[in-house]
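What follows is one chain in structure tokens, specifically the form predicted alone.
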Amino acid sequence: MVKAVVGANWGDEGKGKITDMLAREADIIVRFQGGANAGHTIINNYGKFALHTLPSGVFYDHTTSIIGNGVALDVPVLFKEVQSIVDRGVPQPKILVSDRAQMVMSYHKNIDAYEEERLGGKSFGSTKSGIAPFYSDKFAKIGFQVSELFDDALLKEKVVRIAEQKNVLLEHLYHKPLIKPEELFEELMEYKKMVEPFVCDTALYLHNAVKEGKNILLEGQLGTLKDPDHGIYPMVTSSSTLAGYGAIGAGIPPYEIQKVITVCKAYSSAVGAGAFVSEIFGEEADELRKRGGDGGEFGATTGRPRRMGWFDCVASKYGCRLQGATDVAFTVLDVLGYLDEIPVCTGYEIGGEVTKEFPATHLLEKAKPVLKRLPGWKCDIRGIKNYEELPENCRNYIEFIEGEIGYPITMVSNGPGREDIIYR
């Protein structure tokens, strides 16, 4: 059976924990898009980890972790990450890398940083991990595919071509040092040495695994609202964050994805720029940020303070719809235990009219939140294992949100650990 674990919102929903938890029953975990620009924070028996490229199922010795063809593969980051978890006592993970994945090059990261610098106040809040330049090159058909590392003649010709093209930008737009073809070739040879033992036709591997009835988890990065088509364009990422793309980014048929576990946070948070209707500020935001997540709401990759807001039913309903949610995993509910009452955004007021449907960006910029206040439960709910044992106001909060979004909340996470989960 193939299940996808994806985000409903801006990312940061707690997908890492849900993947880590579901990986116990999985044979294979696949990263199918995105790069090392966002992280998943995981707390388990080995400690606390922030993963960037590795799938969140690497902590079990029975799983195989796949870097799918849809991923922006930063080779040194991947291997540094493997080393960092092994150094902390995690068994050496079994990793396979798609021969069709493409590689993030050093010039992608440089150009990412130069462009943010050039844009100044109009920047996209990039993590400068090279993601947008990487995907631009992939679709302009000038990226380096892993399979090409094994063809010296092709590479020697290609590095000259790429350097010529990039150097025009570097010289005339950015006024930065130029790329030397021979250094580019060396960089590619370094990557080849690192990645060679792991490369295979992962789509074929997955085809056979599906036939054998293996349990496969597809792990998405970020969430619906960062999708380049369906998100808050242009403040989005550069690869599709939807479960539907899992079929493409992993190389399996779409009808094999039978469950889409869409992760929603019990409040909202976002890293980076863009419209965020239910956002809160000042002391109210600081308090939620401080209590949120484990050790506070700060980006797993950048350490940036996350922007905070109340639960947004409009955005979450939209997020679940686009993902095709079969199950909603509702996370960090325990954080809200300090509040007397909890505001929830149930609609957007745009130009004097209230809507419950998520609009395109130009209208989103004008939207004001319509808030409903629900009574808080004023106690710590960590350690509770049965839904019935949750305080009544806590159950009311979950059921109210479930009614608003229209998708079943089947898992409630009430703490950062693997065991802190309530199944409904």
Ligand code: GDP
Contents of the next structure:
Amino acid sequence: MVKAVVGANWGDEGKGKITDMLAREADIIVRFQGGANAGHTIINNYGKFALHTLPSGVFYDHTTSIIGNGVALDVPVLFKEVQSIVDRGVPQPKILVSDRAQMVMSYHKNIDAYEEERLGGKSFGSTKSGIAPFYSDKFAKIGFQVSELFDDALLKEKVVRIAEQKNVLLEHLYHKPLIKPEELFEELMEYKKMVEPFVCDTALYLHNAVKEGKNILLEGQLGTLKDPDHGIYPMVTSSSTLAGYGAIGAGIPPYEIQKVITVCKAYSSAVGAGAFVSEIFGEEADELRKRGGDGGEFGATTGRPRRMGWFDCVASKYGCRLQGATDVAFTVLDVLGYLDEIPVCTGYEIGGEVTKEFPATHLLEKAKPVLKRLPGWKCDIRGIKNYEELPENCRNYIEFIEGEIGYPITMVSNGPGREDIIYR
Ligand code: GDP
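Next up, can you give the form predicted together with the named molecule of this protein, since the form predicted alone came first?
Zooming out: every chain and molecule, the one shown earlier first.
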């Protein structure tokens, strides 16, 4: 059985916690897209971890963690991350890296930073992890695939060609130091040394695992609204965040993905620029940010304060629809226990008309939130295990949202730990 765990919104919905939790029953966990630009925060019996590249299932000794072909593989970051968890007592994880994954090179990270600098106030708010230059190069067919590390002749020719092309930009657009082909070759050899023991035809490995009936989790990064096609383009990420892409980024048939667990947070947060209709500001936002997540809503990679907002039914319904949600995991609900009333965005007013369908970006910029206020429950719901034991107003909040989005909320997360979960 293959399940995908993906985000319905702007990311940071708590996918890491849900994956870590579901990984207990899984054999294999696969990252299928994205890179080290976003983080998952996981709290378990080993402590609190911020993972960027490793799948969130690495904490069990019975799981295999796969870096799929769709990932932007930052080799040194991957190995630093493995070391950092092993140093804290986690058993040495079993890792396989796709021979078809491509690698983030140091020039991708440099160019990412130079471009943000060049754009100044008009920047995209990139984390400067090289993701956009990496995926641009992949699709321009000038990326470095892991399999190529084992072909010296090819690499020696390719580093010259790549340096020649990148140096035009570096010299004339950015006015920065140039790439030396021999240094690029050395960088690749360093990566080869690190990655060699783990390289595998992971699509074949997964094909066999599916045939054997293994439990496989595909772990998405970010959420629907950051998808390059279906998100808030151009304020999106550079690889597809949708469960459908899990098939491609892992190399398995689309019909094998039987469950799409779509994670929705009980309020909204976003990082980076772009339209965010239910956004709140000032003290109201500061209070929610301070109480949010586990220890506040600040980026797991950058430490940047996240933008905050009320739950957005329009965006979440859309987010679940594009993911093809079979189950919704509704997270971080415990955080809302301090509010007398909880506003929920139920529609967008655009040019005098109210819609419940999420529009394309140019209309989104004009949308104003239509808010409905639901009564709060004013207590701490952590520790509750049964749905019926939740306060009535809390159940009403869940059921109202479920009705608006039209997808079944089958899990409610009421704390950051593995066991803080209520199944419905
Ligand atoms: P991801 O990128 O989707 O994995 O999300 P992040 O890890 O960036 O953000 C989720 C944050 O919320 C983390 O700090 C989690 O520990 C925390 N978290 C997850 N689920 C819950 C929950 O139900 N309640 C609380 N209070 N925190 C949660």
